[in-house]
Each structure stands twice: as C-alpha cells, then as structure tokens.
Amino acid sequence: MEEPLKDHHCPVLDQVMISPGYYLLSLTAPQIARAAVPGQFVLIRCGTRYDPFLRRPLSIHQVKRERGEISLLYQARGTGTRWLAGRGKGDLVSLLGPLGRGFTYSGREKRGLLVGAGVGVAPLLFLAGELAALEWKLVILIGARTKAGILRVESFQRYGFVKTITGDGSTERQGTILSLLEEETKETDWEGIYACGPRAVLKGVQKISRETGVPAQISLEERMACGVGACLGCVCEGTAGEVLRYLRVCREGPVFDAGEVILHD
C-alpha cells in the first residue's frame, strides 16, 4: 500500500528572474531532496487560498541533497506562477512530492545526448549533474524561439558541451533544436538522448530516435488535475505491440520511452 501524499511547507530560500518572465526558485525541503530522481516532479499550490483552484506541476530542476535543498525552473504565464513569482526569501510554499516517473539510465563513461527547448530544460539540469557523476560525455542542445529562452547555459556548461540554437539567430546558430540533433547524430554514436521540450520538439526526437536507433527519452509536458493519476485528465496514447492503451502523464510518465507513446499535433 503506498503511503499517503504529504504537504511539505517549504521556504523560500532565494528567487531570481533568469531573464524576462522565468524564475529561478530555491527551496528548502530535505524529503523531496532525498528521495527525487532527475525528470520527477513536484506539485505547488499558486496561492493562499482556491483561487487558482489546481496545483501547478513542475519539474524538478536541480537539488542539493547534502544541503536539502530543491529548485525550480518555470515561466510566469498566468495568474498561479506570477503569484509564484512574487514570493521571497522566507515565504512558504506548499508542495506535493516527488511525483511521476523519471529519467533512467545506467553505467559508467557513456555518451549522452540533452535536448532541451525552452523551458523544457528544466528537469535536464538534474539529470546532467547525475550522468556527469558517472563520468558520461554529454552534449547539450538548448534551443529557443529568441536568445531571452535560452537558459541556465552555464550550469549547463559544468557537466558537458553545449550548443545553443534560436529561430531568430540571436545566438550562434539559427534554425530549430531538432536540426542541431540531427547533425549530432550523424557524427557521434550515441548511448541515449534525453529530451524535454513542446510536443513538436518531441515527436521530431521521436523520429530521429526511429531513424538512427538511438535510445530516446522524452519527458512530457502536461496540464495536470490531481498529479497522482486519478482524475485521468492527463491521459496520453500509448502502444504496448499493436494495442493502443492510454497512460497518464503524471502517474506512468512524465518520462517515456520515445517509441511509447503517441503524440498528435
């Protein structure tokens, strides 16, 4: 029997705004510290009362387990995350975690390639500082529509070498992250590709993932109800053989296989 969800009243030990509109958030909270794996997620209540009604899933973007400490990588877009926005050193912030499925891997010194669009960079922070400790080469692809979504890069830059890419040309390259993939691809063999970012970012790893044979991971994201996979307003279409079957993002995600799930535009 699983053990019941618990509000953990974490503090806020610091925020900044990144660049325009995203925040980086800093938090207190041993528990969800210790037991997180990279591309879980937490819970967080926007308010102090039911007005936004529903919690805000976000993923877990990096964490001092020594410390107890937790962070979160997210863009103020509506009225829950620019609440979230406005809270400060010493505020407390609830949350439920850590939920959902994460990333896996295993062994020593392979290589590894992040792709991460956006905001979708958020859980792969996590996961670059893990494969780093077992000794993984890592390339890391962040793309953007402009140079302001571009972000994290050089805590990205600790744990492997990164690639920068923006629909407008204002960094290095112009073009789309999937294009950066493809050349990866072609020139390096690798172990896995570990993605996160809008769907049609998502469904271009699926196909490259087909193409090359390179094992990919794509960690969804979706709006959540409940997060623990009752309420099944998060359902996506899997495939298990020839048999179509639905899995809840929250509950049997929000990482899968790349070949295990199907996504429309």
Contents of the next structure:
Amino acid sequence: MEEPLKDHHCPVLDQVMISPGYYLLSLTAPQIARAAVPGQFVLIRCGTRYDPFLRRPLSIHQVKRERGEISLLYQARGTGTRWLAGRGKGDLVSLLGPLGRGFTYSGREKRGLLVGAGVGVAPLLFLAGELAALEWKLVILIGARTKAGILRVESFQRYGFVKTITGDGSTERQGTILSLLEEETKETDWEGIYACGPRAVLKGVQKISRETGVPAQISLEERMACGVGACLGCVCEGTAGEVLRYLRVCREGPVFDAGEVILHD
Amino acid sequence: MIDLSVEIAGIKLKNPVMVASGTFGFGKEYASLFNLSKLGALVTKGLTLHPRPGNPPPRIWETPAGLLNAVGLQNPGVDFFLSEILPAMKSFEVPIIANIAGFTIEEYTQLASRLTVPGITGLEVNISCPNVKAGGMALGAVPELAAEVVEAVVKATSLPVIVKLTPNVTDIVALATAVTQAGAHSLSLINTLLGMAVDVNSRRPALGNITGGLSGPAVRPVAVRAVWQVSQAVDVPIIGMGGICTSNDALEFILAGASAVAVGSAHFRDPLAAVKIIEELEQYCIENGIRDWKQIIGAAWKGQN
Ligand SMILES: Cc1cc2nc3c(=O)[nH]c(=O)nc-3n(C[C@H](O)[C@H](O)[C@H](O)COP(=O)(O)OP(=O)(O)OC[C@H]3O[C@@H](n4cnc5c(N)ncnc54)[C@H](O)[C@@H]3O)c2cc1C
Ligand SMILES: Cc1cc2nc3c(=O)[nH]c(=O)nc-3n(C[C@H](O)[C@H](O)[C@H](O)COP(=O)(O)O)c2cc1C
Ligand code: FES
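Alternative state: the form predicted together with its partner chain, after the form predicted alone:
The next block holds the full complex; its first chain is the one shown before.
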C-alpha cells in the first residue's frame, strides 16, 4: 500500500554545518520517519514568495522512527539550499513526501557495496543502517574532490568498513571513486552495488556492473517540478521495450536498476 | 455556505476553480492528497491520437517566479486513456475535461469524436502547445487555420468545446474572434509563452527541446491582459489561467472578465493551491457580502463604462 501524499509542516530540531558548505538538518517528521524507505526523497518548499518558485528535492539521510525524526544532508549550492541553510531550531519547513521508489535489497549472502560520491552519500546512510540491521556485511566507498567533501565517515563506520578517496589525495587515497570500485569488484563477489553521485560516476557504475555482472542500483537526479509523477518534467530514458520510453525520476525512480536507464551526458 | 457554482458552455461547475492541463496529470497522483471532487473541474494532460514519448530531457528549467517546460505532449494516446485511465477517474466525482492536441485537422476531429463518451464533460482543444513542431501552436496562431480546426471539432462532437489559445500572437482578439465565430463555446486563456534559457555551466540550451513554454506567476500580467481584451470582444465565457497562486490572483482574472479560472504551476509549489483558492474565494464572498459572485465577473471593465 502506498502512503497517502501529504505536505508536512515540520519543525527544525537542529541544523549544523558539518563541513564548509555542507549541512545536516534534523526535523520532527513522525509520519515521514515511519513511512520512508532508503532512497526516497522529500520536496522542500524554499523561500517565502516565489524565489525560488519550485520545491527542491533532497534525499532522506537518516530516520529515527521511535523519535519521529528525520535528517537531510545537503550542499548549499544556490537560492533554494542557501535559504534552507538559514533555517534554525523551531522554524517550520514544508516537506512533501516521502516520494519515489527507493532501494531494494533481498540478498542471500548479504554482502553489499555502497558507493557515495560527494553529497551522494546522503541517501546511503539510511540504507546502510537498514542493511546493517539485517546483518549485511558492507563496504562503503566514499569519494570526493577534496577532504571537505568526504562526509559522515564516522556515522558510516557504525555500519560497515569505510574506504575514502579524494581527487587531491587529502585523505587516505588519491584517485577516483570508480578506481576504488573497480578494485573492490575484482577482489570480492558482491551481491549488490548501491550508488549515488554525479552522473559521470553513475555511468561508471553502470559500466562496472555490466562488466562484472554485479547488479547495481543507482539513484538519479533530474530537475523536478511536481515530484509526484504528474507533470512529466523529470524524465530519463528507459531501456525496456522496442519504442523510446521515458521514465519519471520522481516516480519510477529516483533509484533505478543500472540496466534500466540510459544516462546521456 | 456560499454558492460558487457557475456554468461554462453548458458545463455545471460547483465552483470556478479548475486544475490546468499538464500540471495535474490525470488526477491519480493527487487523489490521496485531497478529495478531488472539491475541484470545479479536472482538465487532463494533453491527449493525442497516438502515444507520444515526449521530448528529451531536461524538460524543466526554473526561471524567476516561474518555469520553462518542454514536455512535448508525452501521453499514452487516446485509446489507452479511454480503456485504462478514464474508468478509474470516474471515482473522483469531478467533471473531466479532456485536453486534446492534434497535428492535423483530421486528428483533432478523430480525437473529438472518440472522446465523446460518458464520463467526459467537455473538450479543451489545445491549439496552443509551443513544444511540438507541427500542429499545436503552428495551427493555433493563424486565425483562419484555428477557425478551421474549431469548426471541424464542433461538428465532430456533441460535447461543449473550449478552445485554448496561445498568447504568442500579436493580436489575440483576432484569434479569439475567429474561433468564437467558428463555434467555440468557451475559451481558455492562456497557454504558455514561448521562451528559452541557456545553461551558463554547460554553455548549451537548458532544455532538451531548446525552446519551452513559460508559466507561473511571471506570466500572470500577460494572461490578465489577454482575458481583459478578449472578454470585451467575445460573448463566450472565458477560463483564465497563467500564474494563479492565490485567491487574489484568481479574483484578478475574474474581475478582468474570466468566468472561471485554472490553477497550474502553483501546484508545484503548493499541491493544495486549488483547494485553498476555493476556500478563500468563499471567504471573500462572505466578507464582502457578495451573494452571487458572478456579479463581479468583468467588473474591472464593466465598472468603467
Ligand atoms: C531525487 C533527488 C535527491 C536529491 N538529494 C540531494 C541530497 O540529499 N543532498 C543534496 O545536497 N542534493 C540533493 N539533490 C540535488 C538538489 O536537489 C539540488 O542541489 C538543489 O535542488 C539545488 O537547489 P538550489 O536552489 O540550491 O540551487 P540552484 O540555484 O537551483 O542550482 C545550483 C546548482 O544545483 C544544480 N541543480 C539544481 N536543481 C537540481 C536538481 N533537481 N538535481 C540536481 N542538481 C540540481 C544546478 O544545476 C546548479 O548547478 C537531489 C536531487 C534529486 C533529484
Ligand atoms: C509542465 C506543464 C505541462 C503542460 N502541459 C499542457 C498540455 O498538455 N496541454 C495544454 O493545453 N497545456 C499544458 N500546459 C499549460 C498549462 O495548462 C497552463 O495553460 C499554463 O501553464 C499557464 O498556467 P500556470 O501559469 O498556472 O501554469 C502545461 C504547463 C506545464 C507547466
Ligand atoms: S517532477 Fe513531475 S513527473 Fe517528476
């Protein structure tokens, strides 16, 4: 059964800048906390008048069901996220959700590889927590250009073995997250790869998944308007069937099987 | 309770607030959010004779107080709509207006006759889509061609025919007059304004289709002007739309001459926008002692004379 759609007005519990430009925002949102699955997102109304006009999609980063809380992890990039960064304790924020189709997992061996590039780790912490509770063994790869973009390592360490890599070598290894992923998939048989990050990384994940035969799920981003499947604004190209078919990232996604979609540059 | 009912081209609406085509899908996605029977009417996503995949992404680009869209009439086609979608929509208990888009006059008439079935309350003829190459705006911007389409559609159906016009013309009154003389029972004003944006990061056009249609509060003055001009020139009722987000916005259209309004892009910001506007209009009538709200239709120009 699908959760009824609802616009929740949620009080901010706490907001901290965890690294320059990156924010961790906790909200009281009992219904979202109860209903959400990892990989789902919320649409947040930002700004008071019409600036910006559209809501902003953010992944659900963590849920605390017993306490009725959720948290979001985001990078302040433009008008919307900068407005959000200005909210403080007690402010009400309007959240539509939980929305979209999240990650699926039903492994027998319970061995999973999580791949988070930059703020792409956002949906993966929720996932890691759920998988760990199901006694999955996890290796979590976190990559970014610089150390400032390597987020939430200690939190992930509660759920699995974390390896980090940066473009400038300011953490343990220098290189790209795809090179780490290639190594990992050579050494071990994984049951599933779960990835979120920029399109170029997800394209690399698709390729590695194809070559190694390890099924991957990727979380996509696209510009959104309605966020619920009504406006057909957020599509990506699907692979199924003979005729061209577009899939709604907000409805059929944001999490897709790697083979389900074609990623253009 | 205040009576907000109104009749548009023989269609009885319990209130003058509809949802605009393409912004509300076929209603399904919002049915768990609120009781759709509260709406005056639900206008469907544009339907074409054959299924259409739509335009390549990106299809949405935000602009100041609005957005550009270039969906390109993605829809499952009229047959699928009739067999798989319409039956479920009946449970919404709201008048359903089917928005139709053809690429030739023949396609418009086929759509009109196939959709003349129980469960459909009226047709909105979209001769104003800026996001497809043939048909759409190409037909709808030339008064003679637009009139031909409308005449053929009116012959092909027994349903009320609402014609949706494009603002992308020099003289919208000439267009409105032509389609009204051709038999249109009502007019919808306006569809989106043709626009474009360039992504300065990629240095490429922001939309997959390059150009798109502008909607949202940014276009409201253009829409109000169109309603003001057209309502004084034709005798058929007008459905006003373009950037309506609040009851004051809706009132602006009604005072300018619209008999009903449609709420579109506002849903993206507040999916309850249409319901809130209905409640606020009731409140407005109570507070201002308006017993028959229809007396304020066009009051902005009627009061002038
Ligand atoms: C399903 C989904 C989940 C997401 N989850 C997260 C998350 O957990 N944390 C996080 O930091 N970001 C997330 N994003 C991206 C986030 O939505 C954008 O960064 C945000 O909308 C930017 O808004 P803004 O007003 O601050 O920036 P704008 O001024 O609108 O733009 C600033 C930059 O952000 C990019 N951008 C704008 N909108 C989007 C979008 N919808 N998707 C991707 N990039 C965009 C623009 O290209 C531009 O470079 C998610 C996106 C989607 C679709
Ligand atoms: C994403 C989107 C899709 C649309 N699709 C259609 C359509 O299929 N047919 C149509 O006649 N108008 C379509 N429109 C136009 C709207 O119905 C409306 O005329 C226009 O957006 C102005 O109203 P607004 O500013 O309230 O959105 C679409 C608009 C948007 C934003
Ligand atoms: S954002 Fe409207 S369909 Fe996805």
